[in-house]
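One chain comes next, on its own, written out as structure tokens in the form predicted alone.
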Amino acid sequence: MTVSRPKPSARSRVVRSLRKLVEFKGIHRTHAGQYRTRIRELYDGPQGAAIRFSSVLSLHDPLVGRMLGSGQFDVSRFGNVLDVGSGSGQILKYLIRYARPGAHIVACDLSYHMLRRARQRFASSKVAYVAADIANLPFQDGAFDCVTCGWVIEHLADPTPGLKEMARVLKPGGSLLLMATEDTITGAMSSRTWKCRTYNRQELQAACESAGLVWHKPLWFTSIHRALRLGGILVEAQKVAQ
């Protein structure tokens, strides 16, 4: 018996077409090495320097703080935390604030200048700074019991290499806090600004599971974000224990 799928409404077709028109497509048209160089230059420059302020204006900064501070994602559970794509420290500053006493945090980013900005902002004995590519992390297998990755995976045309690397450095049973740009109109606008792609929830979930990262708990900044499908894809995933 063949089950027919309902046809998308006229409104959903218009929204989908508009999103495809707006979304940045250069990530799929550029060699990975060239794209990585362009992204490093983007974040090394003035636009990267402005993230600290734009993340406050967009409310991403305080909303991440609210999520970690409320225990919706409880970082006090972990002793060794890796923050992938730390930027100027939007997530890092809350890891420092809410991580358990004695926790060790490693902040890594592709951009040396972004790491320098973060180091200048935060003087903490908890943090070590390492320049690294998400697809080639210079850490041992199972080195961390938590990895945070906020709005970084969308800079990979294929998320698999980055997800596999984060899974590799996680201990079995360890947690990944993943935040990514979703395939919505607002997400498409963001992708054009930051020269990245967007992700469909089902697509990203399948990619995570293929890397050994099972989605454990969907997260939302607020009930309004949940109702209006705003804020992007936020999820806690766990590395499958072998």
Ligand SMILES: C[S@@+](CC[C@H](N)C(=O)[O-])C[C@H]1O[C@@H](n2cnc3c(N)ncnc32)[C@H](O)[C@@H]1O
Contents of the next structure:
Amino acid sequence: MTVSRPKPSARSRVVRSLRKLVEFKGIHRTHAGQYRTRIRELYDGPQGAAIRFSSVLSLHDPLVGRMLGSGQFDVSRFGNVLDVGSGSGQILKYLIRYARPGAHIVACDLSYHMLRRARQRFASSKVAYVAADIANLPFQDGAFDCVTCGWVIEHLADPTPGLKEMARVLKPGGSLLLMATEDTITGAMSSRTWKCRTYNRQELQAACESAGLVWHKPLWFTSIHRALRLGGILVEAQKVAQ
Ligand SMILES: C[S@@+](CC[C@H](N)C(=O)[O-])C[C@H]1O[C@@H](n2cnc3c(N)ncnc32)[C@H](O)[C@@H]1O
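Return the form predicted in complex with this ligand of this protein as a structure block, the form predicted alone having already been given.
All chains and molecules follow, beginning with the one already shown.
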């Protein structure tokens, strides 16, 4: 028996067309290597330098702090944490604050300048800084019990190689905190600023599962974000234990 899907309403068709019109499409038109060079240039430059401040103004930085500080995503469970696409340290700051004493944290990013900015901000003996691409992480299999990755995979036309790499470096049963731009109007507007794409929840969940990462817990910054479906896709995924 085939089950027919309900037809989208006129309003949702208009919203979807508007989103498609607004969304940045260059990521799908450019060769991956060339696109990576552009991303490096974007984040190396003034726009990358401004993230430290713009993320406080947009509340993204304090809201991540609230999520980690409240134990909604409890980082004190982990001894080895990798932050992928650290930027100038918006998530890293809270990993340093809330990780258990003696935890090892590695911050990696494609942009050397973003890493330099993070290093200048946090002179913590807990943190090692490594320049690396999410799709080719220079770490051993199962090296980490937690990986955090916020607002990075929207820079991948195809998320699978990056998700597979994060799954590979996680221990079986380890946790991934994944945050990504959602396919909403606000997400499409943000994709223009950051020359990235957006994700549909179901599509991203399926991509995670194909990489061996099962969605364990959806997360929301606040109950207002949950009610209004704002803030993007936030999820704790776990590496399937073999
Ligand atoms: C929007 S910033 C997010 C920074 C930080 N995670 C946060 O939550 O504010 C995206 C970061 O991802 C990095 N990035 C983009 N593509 C990457 C890739 N393929 N591998 C590693 N890092 C990448 C960029 O250099 C940039 O620092």
